[in-house]
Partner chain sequence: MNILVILRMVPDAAGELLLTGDGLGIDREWLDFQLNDFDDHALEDAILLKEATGAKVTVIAIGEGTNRILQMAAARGADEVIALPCEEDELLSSRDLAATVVDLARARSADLVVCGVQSSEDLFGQLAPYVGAMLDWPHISGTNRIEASGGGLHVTQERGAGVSVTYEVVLPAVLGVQTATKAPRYVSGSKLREASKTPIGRGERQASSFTLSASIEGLRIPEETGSAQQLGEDAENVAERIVAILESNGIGRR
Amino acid sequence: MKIYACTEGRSGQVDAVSLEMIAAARSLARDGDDVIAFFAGSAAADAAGKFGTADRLVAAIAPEADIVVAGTYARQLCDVIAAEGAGIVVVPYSANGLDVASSVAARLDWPLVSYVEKIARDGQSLSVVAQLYGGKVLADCSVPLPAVLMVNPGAFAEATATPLSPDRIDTIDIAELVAASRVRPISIDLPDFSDVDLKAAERIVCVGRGIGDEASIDLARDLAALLGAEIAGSRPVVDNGWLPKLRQVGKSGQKVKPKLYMALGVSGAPEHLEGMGQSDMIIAVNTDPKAPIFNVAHYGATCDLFELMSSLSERLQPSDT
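Structure requested: the chain above on its own, in the form predicted together with the partner chain.
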């Protein structure tokens, strides 16, 4: 059986999640199976050294396309699968993967399970554990093969970046397919970290939906100042315009690993945990004792957020002496 691992990257770099997808694919392979990494972009990104334990790399290349849009990515992958056959396709839960997974499943008429945390292969089917309702429920699913799986980042450890010899790399020219696309990238905005770089911060105070309103963020900002921490927010806070995008932690924001991460009124949706779960010390405050943030926190409290911020700020005031 051929098992495809969808990989991503741009500007000569391969995203870390690519090696996780290769590890997921490898975990499903039996003797005689092929794990094939699929990449689409402007260059195969130093391919020989960056595609882990894959048996082969199929690199769909358009020299001018730093970003290959998901529709084109999915279409080319389906063409490769039609030519070579496949039993399983694993796709990362990412901006690109969200479009690719369902698109491939629809085009091939294959089953799909999203938000996958665990996979076990059993003959001609898979047993899959996936998240529902923002991770508050787990679904045990039976998946007939062939199938597509959209896998959560962090569900598999990164595969070792074993070099691939050139004879195991197949390059496909997709310049014509890219040119024919009805979606064309016209600009890429890269973050300007001159104001704040959360990835470099040693201490972060993050506010979530539980902060209630924009004015209350000032209380958290005061607390952060006393701790020498950067203020950050979860997606709802940034979507409401209460904090700028560069201060968002999570899947569509920054991935951080500070020495201290204080989560105030953050529920801990999987997308948020992906961005901060590796912090050295996590202190979470949320009135819901079942909030998923407590599953990754080292210390938790269910007290009133505003009373705590006030009391904590008082205790952290510099002494006069």
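Under this definition, the rigid core comprises the largest set of C-alpha atoms superposing within 1.5 Å between the forms. Positions refer to the first chain, counted from 1. Quick caveat: nothing in here was measured; it's all calculated off a predicted structure. First, how it differs from the form predicted on its own.
Core-superposed comparison between the two forms: the Cα of residue 260 travels 2 Å or more.
Residue displacement note: residue 203 has its CA displaced by at least 2 Å between the two forms (rigid core superposed). After superposing the rigid core, the C-alpha of residue 119 moves by less than 2 Å between the two forms.
For comparison with the form predicted together with the partner chain, produce the structure of the form predicted on its own.
Just this one chain is shown here; partners and other molecules are left out.
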């Protein structure tokens, strides 16, 4: 069986989630199966050494296309699958992956399972654990093969970035396909990280909607200073204008992997977990014991976050002696 892992990246760089998809695909492989990484972009050669434990790389290249839009990506992937066959396609839950997964499933008339957290292969079917209702419910389901799986970032650890030898890389020229697309990127706006780069922070204190109001963020900011941490926020906090966009953690913000991630009043929507689920240690404080953040937290407390911040800040104050 051929198992395809969809990867993403640009400018010769491969997004970390790509290695997670390869790891997910590898976990499903049996003796004789091939795990194939699929890449679409302008420069796979520089990134060829980063496709982990895949058996092969199929690189669909358009030299002028730093980003290949989802429709073109899905169409080329389906053409490859039609030529070579496949039993499973693993797609990251991302802005691009949302469109790719649904398009591939529709074109191939295969079942699609989204928000996948765990996968186990059982003969000609898969046992899948998937999130429902924003992560508040985990559903166990059985899916017949072939199938498309859209996997949540952070559900699998990154595969080792093992270099692929040239004879294991197949390159396809998709310049004409990209040029024929009715959807074309006009420009790419990248954030300015000169103020703060959360991706490089070793400690982060993140506040969610539970912080209540903008003024209360000062308490979390003081705690962060005592911890030597950066202050960050979930999307509701940023949407309210309480913190700048560069300090947003989540799918539409920064994806972080600090050694310590303290989530204060953060519910843990899938979009937020996507941005911080791989933190080394996650401490969650939320009065709702069913908050999804506790599904990924190493330590959790259902106490009043203001009482905890006050007590912890008092204990962390430097001694006068």
